[in-house]
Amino acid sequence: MTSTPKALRYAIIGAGMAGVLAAIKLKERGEQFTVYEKAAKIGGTWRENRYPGLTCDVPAHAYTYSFEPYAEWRNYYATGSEVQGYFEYVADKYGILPSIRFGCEVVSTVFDDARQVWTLGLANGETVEADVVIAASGVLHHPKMPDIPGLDTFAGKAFHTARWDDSAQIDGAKVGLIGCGSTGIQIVTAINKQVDKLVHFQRSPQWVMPVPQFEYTDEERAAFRSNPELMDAIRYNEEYIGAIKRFTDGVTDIEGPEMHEIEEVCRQNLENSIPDPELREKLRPNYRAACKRLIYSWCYYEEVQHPAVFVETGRIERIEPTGVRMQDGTFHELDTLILATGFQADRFIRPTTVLGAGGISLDHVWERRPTAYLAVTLPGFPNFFMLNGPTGPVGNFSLIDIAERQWTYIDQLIEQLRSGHARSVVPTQAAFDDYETRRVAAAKKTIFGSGCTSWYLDNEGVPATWPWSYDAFADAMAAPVMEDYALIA
């Protein structure tokens, strides 16, 4: 083992929330790094998505970096444009923008066994080298288009919500909206009063958790500026932290009191909010609450009752030039068709070609399902670290917090390289196999595996998530178990 400290070269792939975090942390250490971002500006999913009604479903003061609270939030739950503005503000404040190469897509990253370095191939034909690769490419950035016959024949504007078309006719128009995840729900609440008719096509309805929403006054924002502890009081509010614990405990103990409490709150919200029995039954899911990602909304049940909104729960047969034909023969004439059909959540860094030690392909390793040891590293891929990678915690809580905890873990592994104790660090196959065996067995027993379809499930129907408590994740990220890693001199 060498013990000579080494200056490392870092490549960060993606300038969304996690990539900005990694850049800030490396800059604080005085490290040499470059961020490669395929788009023209930072933001990741908050850059890609700008549909009407876009709102973060984590309280704004909890959806910030722990080291950079933000006094300027306008509402308890922030709009998408506010969140994007926050990340732009942070990137500028911490001086990382000069280290980001925009419009620079990484198409390949290949490990050189002899030299223990990564070579990144860029879309412009350039190649660059790095000792460490941080994959911060995110999850929700490859739109999933529905496979519906005739979609390409629609005469009006038809587009995915992550590719919002500002020229599309909404005001006074007949609009169809396919999909009822968080995106579809938020769009209903935003445009229902603008349209002539809004047909909301729902493959399956969603359970809705009621939450508060309110504006912060100028006086409150001034108080936040003068006393940051007021922001921490919201971020670490016992009720909010308790809700996270209730959720994660409920997910992993599906017959426990926490899950029954979540189900009862959602059921009462439906029963008490929708007086029309026909509409109420249309909106009643046939699966357990939290099996799909819970919808957090303060107004959906009110807005969906607007006279312009029609909830369609039948099956679509095909799309025709002027509208949507249902299997029962019903035809919905439409001017505009909005596709809130989600993302290919199994892509992560792909379609980038990643070849690890000995030429092992990430596509091959992930042929069955995308996975990673503790959601961060993979055997066969030395000095390759993922933020918000596969099998990480998912749910109604801040992924910024997840990424910060992961960085704490990653930074300790990188210290083995900085200090000169090793040239490369990689998890052992035995550690990974043990983790994945335990994870799959536990994941099948979570609420996510209780019988619904969702983007949480892999091709075999196994939840592709962290299946234990949030506290267990925090403990795992506090420090690596070095016996689970091989250090290569």
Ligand code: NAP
Given for the second form:
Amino acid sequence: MTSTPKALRYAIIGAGMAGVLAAIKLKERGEQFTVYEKAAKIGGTWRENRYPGLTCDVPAHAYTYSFEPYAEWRNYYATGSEVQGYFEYVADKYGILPSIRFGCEVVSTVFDDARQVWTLGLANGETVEADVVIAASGVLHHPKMPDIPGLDTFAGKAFHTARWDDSAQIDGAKVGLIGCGSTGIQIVTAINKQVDKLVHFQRSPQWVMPVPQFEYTDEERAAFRSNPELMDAIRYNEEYIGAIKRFTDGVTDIEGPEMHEIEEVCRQNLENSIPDPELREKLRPNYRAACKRLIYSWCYYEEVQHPAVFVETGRIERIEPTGVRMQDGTFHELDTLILATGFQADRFIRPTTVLGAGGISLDHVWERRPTAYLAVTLPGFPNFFMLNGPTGPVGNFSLIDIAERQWTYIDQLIEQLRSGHARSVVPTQAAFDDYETRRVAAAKKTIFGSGCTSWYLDNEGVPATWPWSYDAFADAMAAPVMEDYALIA
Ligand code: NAP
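Alternative state: the form predicted in complex with the named molecule, after the form predicted alone:
In what comes next, the whole complex appears, and the chain from above leads the way.
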């Protein structure tokens, strides 16, 4: 084995929150990297989602890079456009924008066994080489269109929430909103006072965790600027960190006190917030709290009681040119139809073609379910690292924190290459098989597998998530177990 330090070429796919993070970290090290971004701007999910009411349901001071606290947040929970502004500010401040190729979609990435390099094929026909590929292409960015008969016959505007149509009639209009995940719920709270009528189609009503929302004053922002420790005090607030810990403990011990407490808080929220018994029963889920991603809201139950809102929990029969027909024959006449129907969460880097060692295809490896060793690496795919890849932690906490921890882990693996100790690093099949067997068994026992539909589930109904505590994830990411990796000289 050689131990001469080696200059590596890095390709980062995607300039969302995770790709920007990787770029900053590599720039700090003085490394040669290029970020390939198919869109014209950075931001990923925060660029694509512009729907009214979009708010990040992680406290703003916790939804920042740990190395770049931000004094300017206006509220405890930030709006989507503020979050997008934060990422643009950080990317500019850290000088990574010149290293991003915008409008540059990676359509394939193929590993050459003999030379131990990746060749990336770009949509413009160009090819580029990289020693290391960082897949930071996001989880929730391929919209899932509902399979409802007649959707294409609707005469008004019908569009997915991640493709918001600014020309659609909302003011004074009869609007239909299909879907009540975090997106649909936030939209209700934003447009209910603008519309003539809002029919919210809720196939599976949601549990709602009450949270506080408040504005930061100019004085508080000034104090944050002069003393960043005040921001850390919010980010690392014992109550907030404790709530994350209790949440993940509850997720993994579904009859334990933490989960029962979460359920009770949500149940009380429903009982105490909705006086009308008919509406209350419509809004009562028939599955356990936190089985689907919990809605965190300070105003949903209040806003859904606005007289313009009608909650429809019946089954949709079909969409007709002028509205939505229910199975019981009810017809809702509509001008505009908003599809808050979620994302194809099993796509990850795909449709990019990824061919690893020996030509093995990612599509083939992920035929049964997308997965990765500790959510980061895959046997057969040397020097290929995923940020927010499959089987990572999900819940109501910051994906930035998750990506930063994953970067800490990935960076230590890359050090094997940088130092010249190896040309490639790849997890062993045995380590992966052991992880995946334990993960699937544990995932079935989490609250996510307790009997509901959600984007967390793979197509066999197994939660595609990290099934252990947040502390266990933090421990796993602190340092790779090198015995679980093969180093190829
Ligand atoms: P989602 O949670 O997957 O919800 C999709 C909704 O559409 C569900 O209510 C689903 O009903 C409904 N639906 C899908 N197909 C349907 C059909 N054919 N007929 C009727 N209803 C249909 O999607 P999302 O609300 O966009 O949220 C996805 C994730 O994005 C969230 O869980 C969260 O991780 C993230 N997000 C985060 C924030 C934030 O503040 N940080 C905000 C928005 C989104 P069923 O439940 O019955 O399937």
